[in-house]
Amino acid sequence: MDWKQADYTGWGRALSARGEVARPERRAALTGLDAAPAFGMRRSYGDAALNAGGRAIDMTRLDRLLGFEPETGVLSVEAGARIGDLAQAFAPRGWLPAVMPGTGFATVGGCIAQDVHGKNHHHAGSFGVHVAEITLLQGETEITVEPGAPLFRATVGGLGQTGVIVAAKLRMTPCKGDVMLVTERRARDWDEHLAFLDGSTATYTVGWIDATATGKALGRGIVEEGETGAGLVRRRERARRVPMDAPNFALSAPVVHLFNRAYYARVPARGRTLVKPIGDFFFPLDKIHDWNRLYGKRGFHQFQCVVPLAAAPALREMLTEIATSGLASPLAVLKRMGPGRAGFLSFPMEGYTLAVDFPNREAARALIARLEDRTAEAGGRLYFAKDALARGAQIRAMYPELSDWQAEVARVDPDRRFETDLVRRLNLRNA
């Protein structure tokens, strides 16, 4: 196996690395490899799939699936399969990955390496809550990690740095369908918002956030709650691709506040229901190939950040600054989030989390700084998928964990093989 030098970003495109790269095509090919990082689709949003100056696997090829059991749905299969794939493949099956981010494009083990979460987490947790069996390359040895042991904590949401993630079992939870009913209810304000978001009982529930409202528009949106059917349903249409870097102005402040407007206005004042395919439910924004290039060449950044309950008033400062700054793009989510995590580094924590993407400029880094200081302030946590910008002081206290994955981390790989420039920026496995 060949490693070539190769140029390679984050999906946010404002951080990039140079270095070594090796793409195996069956699994047997990783035993032969130096020890090094391994990446996915790149869809963190930031530097967590990036080693600088140094070696990584990408694992894009290894996406098969090993089998599956449908008396408990509990699926063997490589890390480098992504959600979107698994979902199309087995909901006309009458089953679903347990939990799903915003993109198909996630592989399994990027969702385990992050423990993401979906619009679910409230009832169902953390993707690692679902993961029953993950299986690990530490040099030249494969082993196997199930939950409850030390070494599980610290690889679901523990970066890549306890080895390879090279396959895994996850417990698929049961759907009716490759269909989703969709309800969509516009929220006049943010306690509007929060109320729909607190009383929902729906299975999915997301809120999207109109982050240029101010006054007692402020915090205005729409909330959708979704469930899985069957039916029939017109197919998803063809993904389309952004031609190229779009130029400055295309996300000004005016053009964003107009498309606001209207996104916000589409959706009647009485609510309407919806039939939807899953893949424009959970995966909106897919359908737009390299929508990355909206922001031009300088790429973007996303903060986001989930405080307690008891700390919204200080998310709804967070979102007055970004809605008096002129700077937000319309990419803004709002969500309710439940406990269920699964790892020592895991972000999730019951209470609300707000993201929102912005072009990357000096303006926008300034503001994200003072709301990482926020959100510190308010007893919350950044997320790694989303983070470019942290400092490596503030998380500590983010993650009061974070020395029990240390203490894991340094037992598996003492001599650093699986450090990212992440890691290294937030200075994590220093004690």
Contents of the next structure:
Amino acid sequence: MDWKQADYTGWGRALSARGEVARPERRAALTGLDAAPAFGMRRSYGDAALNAGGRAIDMTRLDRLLGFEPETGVLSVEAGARIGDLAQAFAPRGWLPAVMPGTGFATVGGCIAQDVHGKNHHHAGSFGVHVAEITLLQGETEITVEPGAPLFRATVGGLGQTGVIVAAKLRMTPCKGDVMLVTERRARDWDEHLAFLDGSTATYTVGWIDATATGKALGRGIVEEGETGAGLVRRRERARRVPMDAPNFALSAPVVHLFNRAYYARVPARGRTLVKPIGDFFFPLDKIHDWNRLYGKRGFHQFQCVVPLAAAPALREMLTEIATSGLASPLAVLKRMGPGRAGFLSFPMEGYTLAVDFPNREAARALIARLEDRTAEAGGRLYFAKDALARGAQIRAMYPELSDWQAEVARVDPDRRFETDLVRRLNLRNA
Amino acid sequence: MESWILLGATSAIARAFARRLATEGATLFLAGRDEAELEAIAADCRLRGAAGAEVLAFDARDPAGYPALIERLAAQEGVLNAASFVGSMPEQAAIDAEPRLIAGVIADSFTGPATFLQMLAPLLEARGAGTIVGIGSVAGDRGRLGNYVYGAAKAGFATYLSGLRNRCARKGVHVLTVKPGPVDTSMTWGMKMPFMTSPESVAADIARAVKRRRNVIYSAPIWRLVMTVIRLIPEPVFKKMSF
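Let's compare: the form predicted on its own is above, so bring in the form predicted together with its partner chain.
Whole complex next, starting from this chain.
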């Protein structure tokens, strides 16, 4: 049986779909399927991976490493391979994926389709910058696409609309070994937080932000800077699993407030330097499988925006609104981005990006709508990988190259065989 | 240095097991019918640390091709190990419509791998070491409505493995019988089944059982209990049940 009826969700679990899903284990089985949008580990929060009432292809079983050239560091790999798996296999040999998102469970195909960024975006740019070739399946024809072609720019960050990403060649980056030297510093408030991020010369930099701190402490957090290194380090503990949906009070305001205070205080005032396994630094939450269940049955949303450097004051106002709302969860990240992006619909722009999780409640949805308005006013951008709530006209206006993308997608998929719930909800393909 | 030949190496469980062996630095012989698929798996294993990964053509229904494989393995030095993952399970309705399909099921799931292992065993015995892993099935523990031809083939294979263990144990060669319950693969895609486990989990169970020289394991382990209960149901009652 190729297709089975299934209920499936995005990572935020607020949006779901019922439809037929196939999960080919062989390349020939994939080629034999009718054209349909593909998904990987469904780590996009909203509906990027969903196709309600239609069909979708689960790519996670096509996850093989196909070839590696040690002279150039180019890895050829199937789209269903997970980034964390690549890091684990190659770091001991001195190579890492050049860009790694915040979860190692993301697949190569997903990283391309969302043109994800990592903690080194200010130096390295987005994932697609390091892609040397993409193999696309369009119906029964397999084609390869290289940088420079409009189809490449429409595929990177292209939400799977140009065909099924089957395999890719990635330019890996050299690393010193499979441990991380991590420096953690307290940033006492917003200004210091931005100053630390601006002044950081580290390869990997990210700020955890206490999105519940208000007043003088607004914007406080921990700035983490990391470099790869060689050496021995305590092995990673076995991953734990969230066994059931948590009750609604699990992430209520007082609980989050207390947690965040403790999390902040755990780093001494003078800072500290630690040696960590590579996964602990890049994918801190992967140690807890199914952590999205902590938000209970109704799920959660992540708001993520990027605003230009000059709009930092507007971002501060957004944070003020978040911090006083009492709705934020512990997961909140602030980061400085560089200009590097590789697709027509890539999220990154030079500036600051803020990401905050919220439980899926009426008040939070209303707050997110206001934050989206502020993002638009600040000349910023929302992220398709995280979005479940945006309004089409507003988010479309944030992507100046949308019409280039639409033209290319209309050319290669005139019958709209790869449309997903996200593309329909935001009406992305209609000029 | 350890070498492993995997029969039916494109199966999901075989792939997961091959990855484990690759990270341990074993030399792999990946045997099966789908050459393109086997080459992809071999590349994956080499990049994950296998000392070598070679593709061999193996069709369970064509024993004439077996001696070439045996010859290749004989040329390989060091400890030899083998694991058979082959088997096929057409829908019972298809067999009802065309009973002659039974021959293929028996060849894939029983006589093919048994014939191959019968040829291979002397090689391992001569070296006085090595492990043979045979994948049976909980379906072989009792014939039931939905898949009794497959079950019969796996039962035959399990009995064969039991005898082979008895024979090889005297020569320092260990035989492990693995009885997986439902595993989340393309074979079971779209079926609703209890205690479903993953290929990675079965592969981990096999690796552990090889190290501990276990004789018969169930994967997931709960199936040992479930099948004990099912075997105890008296036939007059069992024949009226349909699960």
